[in-house]
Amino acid sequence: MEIQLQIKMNEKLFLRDPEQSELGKKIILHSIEWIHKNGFEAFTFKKLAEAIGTTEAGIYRYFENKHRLLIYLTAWYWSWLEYQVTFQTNNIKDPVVKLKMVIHLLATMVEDDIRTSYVDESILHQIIITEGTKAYLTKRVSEDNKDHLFKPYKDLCAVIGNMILECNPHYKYPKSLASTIIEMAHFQNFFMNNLPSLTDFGKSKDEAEIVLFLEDLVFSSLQSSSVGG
């Protein structure tokens, strides 16, 4: 029996739920493939329509514009990743081991989840690295935030922040460190492959070194924080 993973999305992200029709699922599947291959700047609904054999108007029935589609994709990814983090750390008792598992999940290649046939998470992960910040680095960020469009990202940071406090209940900056881990994992991956002089991993191109760097960053911070401070 095939098990499908269903992720509930904020209804303000779309005009029509893409998960409820074959065309909607094709829009998600092919937009991920198109953006990954050509970049978000070059992406248009007209080009997507040509790729999947539908009309541009048909795509606009699902999404207001391409930026709202990008927010949808990033929100979907963060929700999926929070599920992975919770599932894979559920039976781990040691908070240090648990946090190291999270760092590994954030900093290494993602495998496609066969339970989501219309989303290739391995490709979507690459889009998050290269395009993800474009979802919220906009003039509309405050309005979008009021509509809770970034809640999945905040929820993931909250989960990781709680794990940080399990390691050191007196640490003052759990949310800041949580979001730093996530963004640093992606920036270092991007720099390693595109701007290697900005990292110490440009020659090796080894994600394992990013993991070690983040572990050093995180646990040095937690250990240096004064107990009771």
Contents of the next structure:
Number of protein chains: 2
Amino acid sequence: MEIQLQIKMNEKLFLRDPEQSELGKKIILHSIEWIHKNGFEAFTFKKLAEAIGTTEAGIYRYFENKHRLLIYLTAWYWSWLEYQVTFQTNNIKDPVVKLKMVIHLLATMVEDDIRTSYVDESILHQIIITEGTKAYLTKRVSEDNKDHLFKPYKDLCAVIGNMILECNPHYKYPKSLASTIIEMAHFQNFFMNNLPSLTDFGKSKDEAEIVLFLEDLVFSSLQSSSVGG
Amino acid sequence: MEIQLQIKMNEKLFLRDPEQSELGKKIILHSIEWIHKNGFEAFTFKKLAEAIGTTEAGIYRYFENKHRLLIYLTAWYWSWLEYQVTFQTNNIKDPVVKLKMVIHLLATMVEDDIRTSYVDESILHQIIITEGTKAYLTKRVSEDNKDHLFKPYKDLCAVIGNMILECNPHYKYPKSLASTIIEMAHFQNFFMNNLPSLTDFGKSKDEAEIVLFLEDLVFSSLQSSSVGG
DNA sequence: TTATAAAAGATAGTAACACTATCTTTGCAA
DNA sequence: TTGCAAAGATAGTGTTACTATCTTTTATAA
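Can you return the structure of this protein in the form predicted together with another copy of the chain rather than the form predicted on its own?
Starting with the chain above, the whole complex follows.
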């Protein structure tokens, strides 16, 4: 049984759907590799075209500009991760166990999902850690948000927020705690590897410790405010 | 009594010290205004030169490139904030009260400090929220870190980490909690104003609520792991 | 008062970037 | 076989990100 996993993307993210052609898939595949290797600042469509063996103009037929492509990649990642969360927490009753699974999925190195042939989730995860916030930290954020470009991120945040409420219906800040978990899973990873004195994991460089930190953070909050509301 | 506040900056941050000349001060003043208005992506030295009434080449005598200027602005901001933290928590004995003061300083709109004539801290604060992380989220982060360009940020983080330990010497993640407070004070603010569904403060848009959230987060963690170590 | 050196201004130039346009070729489908 | 969409090839334009050089202004020390 061979299963292909296809993620339906918002059409405003692209000019031509990259999943519908060979060139489109190459653009996704190679842009992930290129950005991972050289960073988003140095990334240009011309360089990407060279890497693929096509032309600049060809890539512009798929994406308006490199920022849109970054938003596409992040949207794809968050959609995939929400699917992972849904899948991995399926049939789990205990909301605490579910939330722990989410923290694990967010903070731990992902493995390449072979069902998505042109996306290496492991590398994409690394990109999202370093470049992900640049998708929305712009002057255009409100416009882009009106086009629902950040919906996958917001959806995932909502899913996690609901799990938090399942754990403790009286907790006052489920959405903020959810976005904190998501961002900190990545930031602590970046700090651990690049600015280690900003974390307590600089020596071990062990992602498992980030998981423990986040669990401590989350479940302390959820326990302490359980009574009264 | 007129007091001027001067912050000693790492010399690797600039080619010529902007605090030592009128043009240098204009560069700082106008770059803050320009970036606040139009965002860092659209910012160029040519446009800045026009705003100031000087030439592009003139600005290149002070800063290698716009990324270095951003690092300078963030370093300045964190230095200034560490000074604020030290000043405002001076003579406070209770570490819990100190930590609450820090959260307040981080998460609340700052007022312009008139002792720094060419820096509007209130606007700079807004810039740091949106653009601050871009200073270190790059491929060059390790090199820049070796030049100690992020020292002010790391110093502030260390100060807060020590306060955390004062509150609870057994807490296991003081540095990670410190960096979490710093980043989340800004991210929750950005989300509240731009992607409100990622927070619980979208309706009120009240910074005071971010303070309450962070206090809840921090002191839950510090209380719950107090025994045993 | 003059010499002089540093800062700033003026101007020019280049390679790369961020696109847009147009024309041709290829591949497939009715 | 014709016809159309995708891709390739090529060219062009304004902007960005610098570097270089030459001149003028300004502060100050002899």
